[in-house]
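This document opens with one chain alone, in C-alpha cells, the form predicted on its own.
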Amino acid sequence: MAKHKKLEDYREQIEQCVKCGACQAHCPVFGEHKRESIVARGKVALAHALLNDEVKLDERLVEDMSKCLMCASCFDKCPNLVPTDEIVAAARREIADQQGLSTFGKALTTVIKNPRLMNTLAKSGKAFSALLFKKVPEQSGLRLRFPLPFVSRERSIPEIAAKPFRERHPEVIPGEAGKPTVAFFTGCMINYMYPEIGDALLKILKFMGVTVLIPGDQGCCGLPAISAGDSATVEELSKRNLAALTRRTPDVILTACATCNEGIGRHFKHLEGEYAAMAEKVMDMNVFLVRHGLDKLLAELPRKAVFQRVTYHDPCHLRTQGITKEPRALLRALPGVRFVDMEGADRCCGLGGTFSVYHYDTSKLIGARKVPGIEQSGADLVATACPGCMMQLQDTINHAGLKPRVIHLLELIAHDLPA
C-alpha cells in the first residue's frame, strides 16, 4: 500500500498557487472570519513557509490548519487546481507526527478503528439515552445531549439506533438474474444513527431487482482519521475495507453518504494498485439510480393528489465531483414531491466532520447562512444525500426555530415506491 504523501510531496502544487485570492469567495470559514491565514491561499503560504523552515509548528499555525472544513470548494474553483484540502491533510499529518494527536483525535481514532468498541459504545449510549439526552423538538427525531466529552451541549444529534443496521440484515440479499450485484458500504452514521436510510436503499434496490452484499466486516471510511492527521489509522481502515469489499466481486460499491464516497472513493484513488482499482467501482447512489433509469420509472408512477414541497442541499463531497443533476432528477420524478431549488443549495452546511467539534461556534455561523434559502423555498422537507449534512442542517433548523424537517433523499424515494 502506498504511504500517505508528505507535505514535501506537494511542493510543486504548493508553488503553483499564484495567490490570486479566487479562493476567498468560496471558503466558508474565511467568509466568517476574514482572516488571510484561514483562507486557502493563506494555508498554502503557511505550508510553503513550513517546508522552507521559515515558520515553526507553533500553536497559531496548528490552529489555522485546523480551521478547514476540507470541503474542497477552494480546489473546485482554483484556476490552477491547487489541492488545498490535500495540502491541509498533509500538514495535519506533519503536525500529528511531530506533536502527536490531540486528545479528541486520539479518542476518535481509537473508536473508529475498533468495531467492537464502537458497537459497545453505541449500545451503551442507546441503553442510557433516557438519562443522557433531552429530546428537542419532538418532530425532529433529534436529541439535545447533556454535557459529554468534546461535543457542545447545544448540538442536536440523532438518536442512536436500537440495533446497528449491519446486524439487522444478512450479508447477501439475492436479486434477479442478469441484474447488477452491488456491495453496500454503509458508513458509521447509517449503521449506528440512521439505519432507516439503509432500509430505504434496500427497498429501492429490491424494487430494481439488484443483488445486495452488505459485508459485516467493513469499517469506517477513514475520513475522520484523515482529518485528524492519523495516517496509521487510515491505513488500517483502508486494508480492512479493501478486504471486506473485495471478498466477493460486486459490480459496484455503492455509498449513500457523500463523506463515505470521498473516503473510499477519492482517497483510495490516491493509493496504488488494488486500492485504486477498488475505488473505480465506488459509486454514489444518486449516480447509480439514475444510470439504471430509476428516475424514468418514478416519473411513470401515478402522480399523488397531495404533495410535499421539498428542497435539496448539495453535500460538498458530491458537488465537487459534479454530482448535482442526478439527485434533482430523482426528486423531480417523485410522484409525491413538488421540488423547489433553494438559493444557496450549493453552500456548505458547516459540518466538516471534526471541524464542527473543534470550532462549533464557527460551524453554527456557516450553517446559519443556509437559513434564508430554506425559509424562502417554503419547503416542508430539506432533502440531502449525506447523513453528516442531515445532522448539521437539522441542528441549524432547530437553532433557527424553523419548521422543515431534514430527510435523506432515499427515504423519499422508498416512500413513493409501490409496496
Contents of the next structure:
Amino acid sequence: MAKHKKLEDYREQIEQCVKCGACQAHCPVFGEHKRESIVARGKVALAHALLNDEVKLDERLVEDMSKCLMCASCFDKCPNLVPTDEIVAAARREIADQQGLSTFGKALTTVIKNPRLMNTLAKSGKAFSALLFKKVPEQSGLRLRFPLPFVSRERSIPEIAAKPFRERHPEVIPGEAGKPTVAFFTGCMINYMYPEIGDALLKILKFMGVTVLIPGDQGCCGLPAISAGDSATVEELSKRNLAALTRRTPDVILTACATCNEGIGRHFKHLEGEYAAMAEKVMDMNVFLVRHGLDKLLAELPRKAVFQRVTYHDPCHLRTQGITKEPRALLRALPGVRFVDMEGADRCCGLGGTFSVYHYDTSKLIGARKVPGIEQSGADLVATACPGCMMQLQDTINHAGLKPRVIHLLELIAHDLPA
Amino acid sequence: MDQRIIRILQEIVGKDQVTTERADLICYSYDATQQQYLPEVVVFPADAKQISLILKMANAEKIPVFPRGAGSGFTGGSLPTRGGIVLVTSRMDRILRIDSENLVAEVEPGVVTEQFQQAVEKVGLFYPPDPASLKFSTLGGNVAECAGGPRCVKYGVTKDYILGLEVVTPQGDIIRTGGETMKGVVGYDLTKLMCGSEGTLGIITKIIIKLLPLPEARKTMLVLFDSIDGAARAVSAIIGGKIIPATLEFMDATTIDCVRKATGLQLPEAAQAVLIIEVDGEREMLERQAQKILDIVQPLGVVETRVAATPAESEDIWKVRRLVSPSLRKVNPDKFNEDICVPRSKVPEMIRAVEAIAKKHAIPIVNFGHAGDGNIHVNVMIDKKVPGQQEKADQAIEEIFAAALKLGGTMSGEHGVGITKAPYIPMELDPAAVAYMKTIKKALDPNNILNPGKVLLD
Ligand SMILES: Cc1cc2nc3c(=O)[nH]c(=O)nc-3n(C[C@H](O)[C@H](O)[C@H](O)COP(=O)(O)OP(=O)(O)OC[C@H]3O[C@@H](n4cnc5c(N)ncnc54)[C@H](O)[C@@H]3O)c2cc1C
Ligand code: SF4
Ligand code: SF4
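If the one shown is the form predicted on its own, what is the structure of the form predicted in complex with the partner chain?
The complete assembly is shown below, putting the previous chain first.
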C-alpha cells in the first residue's frame, strides 16, 4: 500500500531534535522573517506540541506549517538528522485530514490527478491560469493578497507548449544492444511547459545508445500534493506511476527535474511494498550521465573558440542528496562553455512549489538573494537542473533587470553534442 | 497576561511585534539546554528607545524581562523561568558600519556572528571569536555570554574585541560604555562588566567591535598521538617553544572512536588522541612554523601527521572535528556537555580524573575541545530513559566540576552559568565574592526585573 506515515509515526524523530538552533542558519524562510515558528526547530516544537495536545490545529498553526519550502536544507545540515520537511508534510496531511484541503490545494490536485484535464488545459494554454482563476474564487483572500504566480503580470512564466512532450514521442525508443534501458520520468513541467528539455535529454540518450521508455500514462510525481497534505491524491499518483514506470522493467528511472527526483525518489522510499524497490531505481540525469562517462566524452571534443560563460544553481532537492559535483563536472567538460561557480550557488531559489503561491512576496525575497552571485559571476547563462528553479530564477532575474538567461543543463549538453 | 500590558507593549513596538499566540509562546520557550519555560508574551523591539520604554514599564509593573538572541545558549540564559516578557533581538540585525581606517565596526546585537565575520573579511579585516555556533548565534548573545572558540588560544575571547557598548540599563536608561578608542580608562570598565553578564545587568543594543587585519594565509595540520599524555605534552611543548598557533584542538580516544564508527573515517587504531593545529599569518612564515611544530611534537608519540596543502585539504581536516558532535549520538542519545577549563598544563591530569569518574559511574564520557587554552568539552553520555542514569550523570558532573576546581580551573570556559550551573556557584566562588556580585545586581536592578534567577540564585 502506498500508505503515508502519520505525524504520530514521526514522534521519535521529532524528539530527536535537541533544540541546538543550527537550522536557523540554513532555512531560507527564516532568513527573511527570523521568527522561530518558521524555522525547523520551531516547527518541530510545534509538531511536538500538536502530538501532545498542547496546541490546537488552528488557523495560526496552518499558517506556520505553510511557511516551509520543503527544501530539506535543515535536514541536510541538522546534526541529529531531524527530517523537518517530512514532519511538515505529515502535519499538513493532519491538517488536510481534519479540515479538508485548502482551496488552492483542491484546485491543484484536481488538475494533477487528472492527466486528461491537464492535457486539455495545457493545450488551451491555460493550465495554470485556469487552475488559479477558475478554481480559486474571486473573493478569496488568496487572490486578493498574493499577486498570483504563473499568471501575475508581475511574474514571468514560460509559455505553455503547443503539444505536450509525451505526445510528441513514441513510448519506446530502442537503443543499442547491451546498453541499459531507461524509463524517462518527465514530470509535469517538462511535459507541458519545457518539452525542449525532454528533447535535449532524448538527443543525449540516443547519442549514448541507451533504450528509452517514455510511458504515456505516467503522472505527476506527487510532490505538490505531498506538500499540500493531500494523501489520497499522493496514493493515487503513486499507484499510477508505479504501474507505468515498472511495466517494462527499466534498469534506471531517469529524472531531469530535481523536484520529481525527490517526489518519486526519496518520497517513494517511505512507502511500503514495491514502492521502495522502485525508488531505488530512480536516478537524477546528472548522476546517470557522469556514471556513464559522458563528461569524459564531452571533454574530448575539440573546445570551441567562442564560448558562453555559464554558472550553475544547485536545486535544493539535488544538493541535499549530495548531487553537486556531477552537474559541475558536465558543465566543465562542455566544449562551448566556460564554467564559473557563483557565490551562493547552493542558496534556495525560493520557489518551493505551492509555497510561492501562498507566499509570493517571501518567495521573491529569497530569490533576490541569488542576484549578487549571478551578477558577480558575469555569466551569460545560468544553468540548473530543475524546471521549477528555472522558472523562479528567470523571474528573479527579470525583476532584478539582469541580462543572463536561465537554461537547463541538458540543453547545453545537447547543443554541444555532435549532431 | 493583563490586556493592558499587552496594549502598552503594542504601543511601544507596534502591533505586529508583540505576540501572545500559543504557537509563539511555545517557540520561545526553549534554548539549546532543552529545558522549557513558557513566557507570557514575546516582543520584537526595533531599537534602544523601545527597549528602554519596555524596561521602564516592566519596572513599574514588576514584570520580568528575558533578553534573547538566537536561543542557542547551553545554560538556559534566555529561558523565561518566571513567565513574563521574552525580548528578542532578531530585528536589530544591522551592521551599522565597518571602519577600515580605524579597524572598528559598529553593529546591532541581533547580527549573526558568521555574517559579521564574512562582511569584515570581504574588506580584508578579521573578527576572530568563533564559537562553534557562529553560523546562528548572535553577537549580542556572544557578548552576553563572552563566547569563545578554537581561535581563543591565540586571539582571546569575545570581550577582547569589544571596545564599547550601548546598553539599556535594567531601569530603562540608555547608556554608552567604553568608546571607539583602543585605550580608555575613564571610570569603571562597564564594557567588561557587561561582557559575560548573561543578560542580567543590561540589554546590549549596540556593539563597537575592534577588528584585526585578516591573516594572509593559514596552514592546518592533523597530528595523531598514541596517548592523550603525548598530545597534552605536545600542547605545552608547542607553547613552550614560543609558538602560539591560531587553534589547538584535541580529541580523546573515545571521541576518535565515535567519529570512526559514525563516519567510517580512516584513522589508525593506534591513535589515542588527536590534535588539530592551525597556524596563520604571512604565507612565507607558515611553512617554517608548521615544520617547527612538527619537529617539537615528533618525539611525543606521534603515530601520523597530515599537513593540508590546499584550502580543500584543510577543510577535510576540520571536517574531522565537526563530525564529533553529530557522531556522539551513536554512543548514547542524551548528552550533557560541560565546558570546564583548567590551566593548560593540567589538561592530562583533568582527562585522567574524568576517565576515573566515567569508570566509577560506568557511563561513557567523551572529551574534546580547545586544548590550547585548557578548555575541555566533557560530554557525559547517557540514555535518560534508562532509570537511574540521570542521577548518575548529575553525580558525575558535580565530581567533574570539583576535579576542575581542584586543579585551579573553572566550571565554565565559555557557556556561562545561566540556570544549569547556578546551583554549583558556591563550589567555585567564595561567599564574599558572591555577595559582592549580588550587591551590584541589586544596585542596578532593585526590582530584579532583568533576567531574574540567572547566574546568581536569588
Ligand atoms: C551547537 C552549539 C555550539 C556552541 N558552541 C559554542 C562555543 O564554541 N563557544 C561558546 O562560547 N558557546 C558555544 N555555544 C553556546 C552559545 O551559542 C553561545 O553562548 C552564544 O553566545 C549564545 O548566543 P545567542 O544569540 O544564541 O544567545 P541566547 O542563547 O539567546 O542568549 C544567551 C544569553 O545572552 C543573553 N542575551 C542575548 N542577547 C542579549 C542582549 N542583546 N543583551 C543582553 N543580553 C543578551 C540572554 O539573556 C542569555 O542570558 C554553542 C551552542 C550550540 C547550540
Ligand atoms: S538543527 Fe536539528 S536538532 Fe538542531 S534545532 Fe534544528 S532540527 Fe533540532
Ligand atoms: S525544509 Fe527548508 S523551508 Fe522548511 S524548515 Fe527546513 S530549511 Fe526551512
